[in-house]
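A single chain comes next, written as structure tokens; it is the form predicted on its own.
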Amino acid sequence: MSDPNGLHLDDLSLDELLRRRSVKWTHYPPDVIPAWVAEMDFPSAEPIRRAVSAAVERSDLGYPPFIEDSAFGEVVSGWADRTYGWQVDPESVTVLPDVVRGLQVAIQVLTEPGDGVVIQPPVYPPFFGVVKETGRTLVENPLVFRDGRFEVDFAGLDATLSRAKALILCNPHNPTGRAFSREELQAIAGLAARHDAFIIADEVHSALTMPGVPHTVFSTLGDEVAARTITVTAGSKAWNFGGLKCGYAVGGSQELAAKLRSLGHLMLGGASILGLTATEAAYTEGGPWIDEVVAYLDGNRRLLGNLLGKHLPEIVYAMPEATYLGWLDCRLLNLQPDPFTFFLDKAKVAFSAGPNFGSQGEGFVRFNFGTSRAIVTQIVERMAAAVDRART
């Protein structure tokens, strides 16, 4: 494909990758291809490291400012307003260390403990954990896989609304890859209304969706939705900066900003000097990178399509409209003792396995195809290999 910004996104080396200290190269032994924490190959942008760079040869890796001081809302703002026309008010966004930490902040200003958090597994996995640890009552509706791709329950989800106080909504998904459409959100926010339960949208993969495939922003629904919605998003994902720490949550109404400020630094947490700097690069002068990326996964999540068609058909993928992760079915195979154990044992591949995200994950596996389309190709060539040495 054309490179023009000199990114070399199929020049990636295994060798070089490994010298990577990042988690995603270090937990397995050098002979397992990683594929499975959420985070890109590719070289980071270069505003991203420019910035990043001479923040650094300046020292300046002290304490952040305060957000009251920097131009850190303005910014968000912007980006958001010419990307998605997204109208945030600088005052309403709250700085944060992850998407996590928000998750958890936002469950605390919504809900009382003990009330019910619905979540839609299967589903990144930290949002089981955050409603339970902050004391609220696990609600799951799980989503249908229904004419080739995951949809929403509707029933499943007034159902659920009735004894819940909030919605979790991860939108783009993880791990399907959906990206919600305007019309199943709309429907969404009216059962919401309808049980008066807020929402927590995390949309920290929305710059991840495919060529043609539109986010919509929660928020952006009409006012009402916005008074009860809590977003909660990052720069980190889609520019693959995650290891430095920030993000941020936008109240819908200055009701909810104010309650995310009332909970005060201790419990926010705040993000790092060079997180701030790296998300104002991206939102600044990132636009021309993640076309670039994004244009090159819209062609890996069909070379991953093709391969598995040709190598092991018996693999169900329901192509993601966003994201870099594939979300395959692979109980046709009945692999032993599991997927994610079969596949690491005997094709030194290491995916995320399937039941993290639920018990709706029960023989998948999430495929991280962030990466070169060698070592997409080579990772398919090695679970093709291992399940024909496994048949003979």
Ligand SMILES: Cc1ncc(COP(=O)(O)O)c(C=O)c1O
The other form holds:
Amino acid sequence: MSDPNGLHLDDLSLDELLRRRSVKWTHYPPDVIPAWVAEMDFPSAEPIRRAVSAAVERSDLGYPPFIEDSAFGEVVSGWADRTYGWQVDPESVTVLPDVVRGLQVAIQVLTEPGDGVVIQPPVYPPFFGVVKETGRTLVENPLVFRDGRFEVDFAGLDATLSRAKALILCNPHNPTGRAFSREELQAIAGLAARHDAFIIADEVHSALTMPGVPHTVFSTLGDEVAARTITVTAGSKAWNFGGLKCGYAVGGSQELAAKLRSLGHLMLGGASILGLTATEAAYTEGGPWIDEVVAYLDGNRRLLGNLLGKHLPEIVYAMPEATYLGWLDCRLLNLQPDPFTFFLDKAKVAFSAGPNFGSQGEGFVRFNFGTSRAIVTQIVERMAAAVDRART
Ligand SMILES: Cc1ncc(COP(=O)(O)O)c(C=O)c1O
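Instead of the form predicted on its own shown above, give the structure for the form predicted in complex with the ligand, please.
The complete assembly is shown below, putting the previous chain first.
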């Protein structure tokens, strides 16, 4: 498939991908197909390539401008309004090297050492580390698998928030691919209000909701909700430039925005000049690319379901509503010593190991299908052949 931007999403070559220097393509030997770290294999959006190349051409690789001297806040604000009806005061945007730094500074702004911070595993592994490393108390409220999808355990959330100061909400959710509905988010907001808890909303996958699946920005649920929310996000996940380092946090009230800004450069770190450039290009001219990529990923998530149904029906796969990540429950296959090691050793495919996302991930792997249909197919064929060999 190709699009007017000249994207050739179907034409990826493993030989060419192996020339990339990113961790995804350098960590494992070349006979292993990497389907782990959350970056996609597609060619970058043309407006991003153009803007970054132009910066390189004019040797514009110095320190990034002060945020108030750049268009960044205005660009974020315009994109948030056009895309989600989210009103962002450009001055409330705090620039960061990445989203994980945003989680860290939000925890520091909203809570004190020792305070409880709730996370809902299985979840993006740094959620565990960032709570522990900031000296807060990790409180787990695992998602529950009900009627074929992962859901928030609201009774559990009520109980855990009673001994916590904040919740780190991952929406859309990595690794389950849930895009929580407005009603679910309202219920979360209601419990946060009841317990006077803050919400740290990691919405970095927001632009990767599948066609027809809305993304609700948590802060848009009302002024009272916004006043207890810090949103942390970036253009880098959806537009695939994680290596350029640029994320940002938005305080949902003047007070929270001011607290974030007051942290100073040593804590906040700032972005790279190329990261700012790429984010601005993504948010102003990256619409056609993301539309094309999301449409393609929609096909991939269905293809993955069909292939697993045909070759490995024991694997339980709840098709994601967002992201390019499949959360595969391999427990019925009883793979030894565990599914990650089995598929790496026997199928030469590197997934993300389920237990990295919490103890709920035992027996699971996370499949990154942000690649061509041919490569997705090859991965499942390798998995199926390895399982067949192990049976005979
Ligand atoms: C939920 C979530 N938050 C944060 C990140 C990392 O973002 P960054 O590289 O900007 O820290 C990821 C990466 O996959 C993610 O899935």
